[in-house]
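What follows is a single chain, given as C-alpha cells, in the form predicted on its own.
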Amino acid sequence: MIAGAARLPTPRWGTVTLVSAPSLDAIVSAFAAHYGEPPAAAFHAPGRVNLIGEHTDYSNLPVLPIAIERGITVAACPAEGALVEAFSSNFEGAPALACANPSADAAIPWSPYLAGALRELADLAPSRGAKLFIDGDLPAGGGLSSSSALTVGVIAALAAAWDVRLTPEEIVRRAVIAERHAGVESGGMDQEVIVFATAGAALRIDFDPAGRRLVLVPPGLAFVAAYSGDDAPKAGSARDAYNERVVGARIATAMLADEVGLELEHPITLRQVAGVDVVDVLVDGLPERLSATEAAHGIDLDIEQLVRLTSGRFDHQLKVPVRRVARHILREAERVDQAEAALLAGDLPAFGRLLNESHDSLRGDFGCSTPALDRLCAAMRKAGAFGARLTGAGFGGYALAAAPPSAIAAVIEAAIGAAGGPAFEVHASGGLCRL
C-alpha cells in the first residue's frame, strides 16, 4: 500500500441520504401507482467520473475513478410467472423480457442492459418473474456510466427481490459480463467503483493482481463534469471504435510478447508486457494498423484469442490501430501512478498537468476525443482549472475539470459558454446502497 492511501472499508448496505436522487417515498409511490403494490427492494447505483486511467481497464492496467452523487435508482418486487417487466422515468419504452431466455427489444435502446443482467442471473433464479422501476438523475449517453449504474442496480435489486444473496464482488463480476452482452468489450472499472466507492475519496483499482485502495481527495480540489454537446452512446460507430481498440491492444500485446519471447496467458492484455524493461522502445516499432489475421499469421497465434468478444466475434480482416493504442494505454497506466502520488502529496498543479497530458494522449494517440471535447477542455483550463480531460470512453460525452473551489463557478460558466451545457460540480461519493 502506498503511504497515505486509506484502507478499503467493508461496503455498508444501510440506509443513506442522497443529495439529488429522488426520495425513497417518491420511488415507492411511483412503483405502487404503476404496479399496484410496493417494491420489495430498492438500490441506488451512482454514476462515476474517471479522474485518470482511460482505456486501461480492459488491458488489466490501473484506473483512478470516483463515484458521483448522481445515479440510477432501481426498485423491484417479485412477480408470478417468468417475465420481467420494467418501466422508467428516465428512459423511453417498457420492456418485458423472459427471465430464462431474455431477448432485447431493438426498439428500446436500454433493453440490452436489462437482458444482459437477466442472463447473468439465470443460473440463480431461472424462470422467476419481477417488476422493475428505474429512476434517477444521471445523464445518459455521455460517459458518466449510466449503463453500468443501470446494470449494477438491476442485478442488485433483482437479487434482493428474489431473496438471492450476492456479495459485492459477485455483483461486480456479473455486471461486467452483463454489460458486455450489449456489445462493448469494456473493462471492469465502472462496475467496481459503482459498488465499492467511498465518499471523499477516489478509488485506485488494480486488476492483475486485483486490488483496491482509497485515495483521499485533498483539500483545495474540486471537480466539474461538463457535457461537450456530442453524444457518446455505447452503440453503432462508437461501439465499433471501442472494440477496434480492444483488439488493437491485444494485437500489440501478442506482437510485443513475441518480440521478447514471453509466453502469454489468456486473456491477452497489455498488463502482461507492461513490466518489460524495453517496452517503450518496442512499442514505437509496432505497425500503425494491422488486422488480426495479419498479426496471427506473423506470430503463429490462435486468432480467436485476438477477436473473440463476449457478444460475438470481431472482424478478423479489419485493420485496427495498434501502435498508438498501445502507446497511450501503457503511458496512461504510468499517469495513474503519478496522479495518485500527486493527490497524496497535495500537489494539485501536478495533478492537473497529468489530466492535460492524458487528454492530449487520448486525442493524439488514441483518437477518441472530438473537436467539441477539445474546445471544452481548453475553455475550462483557461477559466482556472488545474487541468481538464475527457472522461469515459470518449468519442463525445463529458469532460472532467479539476479546479480550486474558488474557480468552480468560473469553470462551469466557461464550460456552458463553450459547449452549451450542462455543466455541474461533482463530489466523490459513496457506492451502491440499499435504500
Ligand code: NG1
Contents of the next structure:
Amino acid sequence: MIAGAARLPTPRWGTVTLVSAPSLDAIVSAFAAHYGEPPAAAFHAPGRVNLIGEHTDYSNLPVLPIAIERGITVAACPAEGALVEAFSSNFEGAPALACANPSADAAIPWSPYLAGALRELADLAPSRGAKLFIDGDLPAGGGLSSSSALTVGVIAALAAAWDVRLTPEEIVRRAVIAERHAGVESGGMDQEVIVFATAGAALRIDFDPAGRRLVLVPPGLAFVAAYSGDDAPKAGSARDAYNERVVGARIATAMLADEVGLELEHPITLRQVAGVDVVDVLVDGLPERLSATEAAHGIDLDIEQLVRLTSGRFDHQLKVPVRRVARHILREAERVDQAEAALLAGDLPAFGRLLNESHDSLRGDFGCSTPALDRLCAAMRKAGAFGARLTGAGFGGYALAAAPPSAIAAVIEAAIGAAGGPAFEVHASGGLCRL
Ligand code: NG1
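Same protein, the form predicted in complex with this ligand this time rather than the form predicted on its own?
Whole complex next, starting from this chain.
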C-alpha cells in the first residue's frame, strides 16, 4: 500500500469500520512518481467472501457471495511498443510481458494473472503496450479472491487505457478464462460477484441457466473474515487438490448420467444430474475414488471430455475423490436455496446452522478444511456467532463468521486467540468501479 496515503482504512480489531473508496489522488501520485506520467484509467476491484455455495460453481450450481470493502486497485496508461510493464505496492516483483506472447515470469507469483489477462485481451488489442500500477489491501492466498480481483482489475484497466469497450459480462467471461490459464479450473463465482455486487446485499448467482439476484443482508447480521494461519498456495498443492475435485465431480456426473440413461451435454457438470430422482441414493453407490481412465472405460466415454483442463494436462491414471465430492456439491447447492430463504425470512439462527453444516460437509466429505480452520470456526461459534465456515477454496486460508453486531468484537477476539489473526469485520460492498 502507498505509504502515508489516504486509503481504505485498515479495519481495527473489535470496531465497526466505516469504509470509503480508495483515494484516486494517492494512486495517481504513486503512478506518476514511478512512470513520469499520470494513468489514463483506474479501477477498484473488490475482494469477496462467499457466504455459502462452496465448490458448487464449477458444477454450474448456485453460490451466494458478497463483495467486501477490501480490494485491489489497478491504474493503467497506454505505452509505445508492445510491452506491458507492471509494479505493485503490495506484491513483489515488476513483470514486463510481451503483449503478443505473454508468458508468466516464474519468479513473480502474480505474473500468471497478468499473462492470463493479456492473453484474453489479445484479440481486441494485439501488440499494444501499457504501464500498470497495482495497489490494494486485500490479503493474498487465502480465499478472499485476491487473484480474481487482480485479474478483473487488470482487464478493466487495460481495456479502458486502450479504448477497448468491454461490457461487464465480457469482463467476467474473459477474467474467468484468464484465470484458468493461470492454473485453477475454477468456476465463475469470483469474477461475477466482483463485477456485479451491490452494497448491502449478497449476490445469488446461477450458472445454468445464468441468472443473478440480490439478497439483502437483513438487519442484525454482520460478518467477520478471519485468517486460519494456514496458507492455501494457489500455485501449488491447493491448485492440484482443487483440480482433482473438479475432475472427480465430472466423473461422478458421467457415472450418474450413465446409470439413469441421461444424455450428457458439454461441459459435464453435476447440474445436469442435480434434479434426478433419488440422486442422493445413487451418489452413495459411487466409488470412493476412481481415475478418469477407469471411469471412461466403465462407461464408454471420451476421456478427454472428463479431464480437459484449460491450464494443461491432467493425469488420467490419478485416482481422484468421487463419491464424497459429489455428495458435498449436491447437498451444498440445496443449502444455498435454504440459506437464501433464511436470509429473506430474517431467520439468522437457521442461516448460521446452514453455515455450520456447510463447514462440516467441506471438512468431512469434500476434504478441504484444515485443523486450524476447524479450530477457528469452533472458536468463533463459541464467541457468539450464528455460524462459521471456511470460505473460498479452503485447504487453508480464511473463514467466515456470521454474527449479531453485538457479538462482533468477541468473535474477532476469539478468532485472533484461536489462530493469531488477522480477523476483521467485512461488509457487503459494491462491485468493480472506475475511480
Ligand atoms: P478462491 O480460491 O477462494 O478464490 C476458488 C474458485 C471459485 C470457487 C471457490 C470454491 C478461483 C479463482 N476461484 O475460490 O471459483 O470454486 O474456490 O467455492 O479459483
